[in-house]
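Next up is one chain by itself, shown in structure tokens, the form predicted on its own.
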Amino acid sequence: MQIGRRAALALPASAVLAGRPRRAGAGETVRLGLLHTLSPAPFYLAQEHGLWTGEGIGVEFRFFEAALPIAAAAVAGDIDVGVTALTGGFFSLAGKGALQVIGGGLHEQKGVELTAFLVSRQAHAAGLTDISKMPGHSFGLTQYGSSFHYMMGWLAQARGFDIRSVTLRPLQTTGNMAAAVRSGQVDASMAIASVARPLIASGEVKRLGWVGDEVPYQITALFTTRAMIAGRADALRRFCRGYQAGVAEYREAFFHPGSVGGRATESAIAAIEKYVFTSDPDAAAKIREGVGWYDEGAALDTADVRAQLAWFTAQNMVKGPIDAAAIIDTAFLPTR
């Protein structure tokens, strides 16, 4: 499989759902929050593949169906840490002193096609044939504040127009997101591979680009509260090892030539499978086509954050001023 053709699973969600705890270890548990999609994929392999009994803990996943109410659910003490998009409500939460940002998680890379930029049929056969051509038309995003804002808004720099010149329409979910533009509702959206690719095959959509290619960008981070920094920092280093050899299987089993394929593919593969496609009998095509890039050691894109941060202020979409230092704690994983 060629890199190219790999995307990161992101499915529509509005609320919490239990998540059963997983092969506790002998020692103390660490509370997880995190979607229950694709994307969270090196944490299925950690937990499957008993990488964090190797470091004396158990690990609680708790599954949510949106990215803020994991931020939130940290604030409020019901996780320890938790690994979502960065929005504009993240750092507002983080502004109030409570979240840390610590790692890495899935990044947008060039050459890696993660997220697609598509254009309904009848927007593209009125000439707009190009993402500088957006000024004048509907975006469709899941709502102000989210990362497809965000991706939006670099894109619009990149090209050179202003995003106020693009009618945003938030439409809640991705799924929504996918059915407007398939359905010229909206001019324009987003959708991951794996959904992108059945449209514009069948010709239904058409595709302007990989938003990788254009805005390499972290989109989800590892991050964790004050108080488990303070009170609990030897099970949130041992927490980051065993994640750190979940992200080394998974970067083996999907992106490293020599393994492609193989047997590494294929069992992590059947560990994924118990989390996500659970009865689809196209499970394990999906996920191949569906694993999005994580950097080695899972380190953390700093610099990008910092962007983030910078941009999300910049459009009045969080209470700051914010100090980026005063976010993120580089101390228990690497930044690339």
Partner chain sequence: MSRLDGPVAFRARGFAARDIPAASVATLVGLVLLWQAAASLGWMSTTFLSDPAAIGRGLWQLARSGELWANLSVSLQRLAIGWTVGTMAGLAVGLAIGLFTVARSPGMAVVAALFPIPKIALVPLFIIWFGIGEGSKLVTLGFGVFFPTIINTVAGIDGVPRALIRMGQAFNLPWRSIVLKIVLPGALPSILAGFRITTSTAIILLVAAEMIGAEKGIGAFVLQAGNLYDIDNLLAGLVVLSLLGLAVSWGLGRLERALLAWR
Second form
Amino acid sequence: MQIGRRAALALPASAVLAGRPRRAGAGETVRLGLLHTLSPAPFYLAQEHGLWTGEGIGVEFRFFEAALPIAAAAVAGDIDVGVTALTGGFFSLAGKGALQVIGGGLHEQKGVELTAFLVSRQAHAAGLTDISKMPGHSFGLTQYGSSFHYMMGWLAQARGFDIRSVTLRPLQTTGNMAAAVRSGQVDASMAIASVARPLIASGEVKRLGWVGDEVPYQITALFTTRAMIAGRADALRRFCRGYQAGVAEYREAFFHPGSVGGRATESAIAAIEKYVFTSDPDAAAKIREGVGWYDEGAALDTADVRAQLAWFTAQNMVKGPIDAAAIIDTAFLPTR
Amino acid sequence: MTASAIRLTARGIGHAYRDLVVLEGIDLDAAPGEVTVLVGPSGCGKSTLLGILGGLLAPTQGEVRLDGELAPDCLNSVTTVFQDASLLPWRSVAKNVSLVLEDSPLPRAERAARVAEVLAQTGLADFAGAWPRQLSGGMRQRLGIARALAVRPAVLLMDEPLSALDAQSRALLLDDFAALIAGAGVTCVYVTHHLAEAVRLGHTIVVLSRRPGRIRAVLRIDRPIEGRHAEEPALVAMQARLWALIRDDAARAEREIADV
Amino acid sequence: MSRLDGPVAFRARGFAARDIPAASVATLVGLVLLWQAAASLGWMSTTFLSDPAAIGRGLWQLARSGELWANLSVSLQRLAIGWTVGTMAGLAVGLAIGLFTVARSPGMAVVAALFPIPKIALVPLFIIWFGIGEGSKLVTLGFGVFFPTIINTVAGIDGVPRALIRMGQAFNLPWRSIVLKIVLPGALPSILAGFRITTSTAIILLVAAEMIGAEKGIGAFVLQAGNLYDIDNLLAGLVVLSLLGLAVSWGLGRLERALLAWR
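Alternate state requested, the form predicted in complex with the partner chain (shown: the form predicted on its own):
Complete assembly follows, chain above in first position.
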């Protein structure tokens, strides 16, 4: 009766555990959902440099292929925190009361070349030489409600034309987007710097601008579940401190005028290389070219989150009204 | 209706399925306007021979010829009526007949007239619009023969047309068929294993032996088909003679496993 | 020896499944009512699975705003063209395989090799070959319809009794007449049964076909609703696809009754 004996032994042990007030958060594991790309680089730093271990927690990475499944996984209880673009789908799920935005992530920032607005050679030759001439042309994006949709929407607003005058072509993946604008199947699309630069250099596509220069905004944000905030707030706090430390290292490595190119940069690249551009000889250069802006302290731009929610709601992609205050929790990280 | 002047002759017909010789050295004369009946034990190659006569099977040896003056209204010189009538289930009774006229140069009115005529002859005029599935076995066979008569064949080949019917239907239909064949004056080769049919219909009765099928005997009944009765003593005696010729072969065939 | 004294009991029960048309309607209606009841009585959360009333309201709004028709008309056109082209090509190839020895083995070999390929996996290739416009969408639908049509056509032709073809030959009917009046009508039941499969396949493939580069269409609409986690619209779109399937199935039933009245 081995099972019976084990059960008999386990029972008092668990009773002890349940009876003792838990020492807040320490020793716990937090499951983080993220994309396997360069954009969550500060999280890689935090993991590789033991910044969470220092906080007394373990963080388990769960990688995803697309932004929306990260939010869905959080709703389903498969992850505790996630970092992802704030898409229409994200707001819809958050609006159902399960998700809370708690911190900032990647930003499109003036002067930081992150996402390029590209047009095909043919369209450029035919006169599409400025973003304001987009009406009547086609734009390749991943899906409706994606961050590309949002960026195109803000570009349209900034340049004073109606986004409905642009033919949107959902192509599902960023790879398809790049291929479609190269072959001229769409007139315009977007690509991150590391993909865009070689295409521009070879003359296959023309760049009309950087999104960060045109319409700076907060692309990704850190979110968690209500259950996590309610039940494991201390572990979450530890997680956020580790994340902030990662952001600090990241900023020092890539954006601090005194330290860029020095030991901090080398050490950061070595850590990031373990996750992206693995075994690519040009990894270091690609990482240096591709890094995007993170605010100090992983601050959340609440005004921008509100603006995004308002835009998706106005576009009828998010069934409102969703109260922004109800999906933002600023108790864990600073605001911009 | 004038009698067919076409004679059907087969010379030295032999047929084999790979190594299995089914027919050997068959010489046959079907006289113009007469009925030649092929009888024999099962597996003697009667149906194979009929297929060869109708051009539906290529013999491995020998040749089948037609000789004589063809009537101008004939659309298909040699026509076969099958054991199962082979009706198209998706065509009505009338359309099953018109099927065989649709590719002819006959004017539309003439076609309709022929369809009406053969349906009337076979007692199917009231069922022109019915589906084949609605017909009894006897009616299906009548339709089969009506369709064959519509092309005014010079030679009519009939492959056990009554064998799928019950005894009562068979008896009724036999008299009708006799009248139809005699009336059409067609040169006819009729395959059956029912000796009563053979003596009722045949001018010439050809008895085939068991595999390989050879001609064992040829009997003549020099009397017109009209007015014959299967029960009359002369024909009953003829039946007995036929049975005596076939009996041993039939008994052996009955103990054999495979049929061709 | 045992003594018998009693009636012979009826023993030929069962093995005679019948159609009760009213029961099929009642089942669907019943399931919807059960679903609604479960939602209304709070047995299930409607956060991530809307109730029929909400889906109905969503549908009504889509219909009133014209959005439903804008999407449906585009999809119907794609279905009609893609299915018709795939079916015509499938019938032609199936007929060739069914009738000619030269075509049979080579044709069946190619069909056996290509039929199991998931057409959805070919969508990226179709986009390179036929562009992100209508071409790749129609080809996706047509390709999905093509192979089942071939298989059903060949099976139908093989199932035509040899005796009927021999009858046609016995009457010296021309080859064309034997094909048109005996072989094709004989294969028709199997071909029509194939239509039931291929119309469903086409509706299933519609979503895959409209995944790339489609601005409008029910498939694109469903995908968009999924991306936006707009559960009401997602389910409304699926209801439209389901109703489309039911309508096509009903239409085919009528067609079968009209064309196969002889059975």
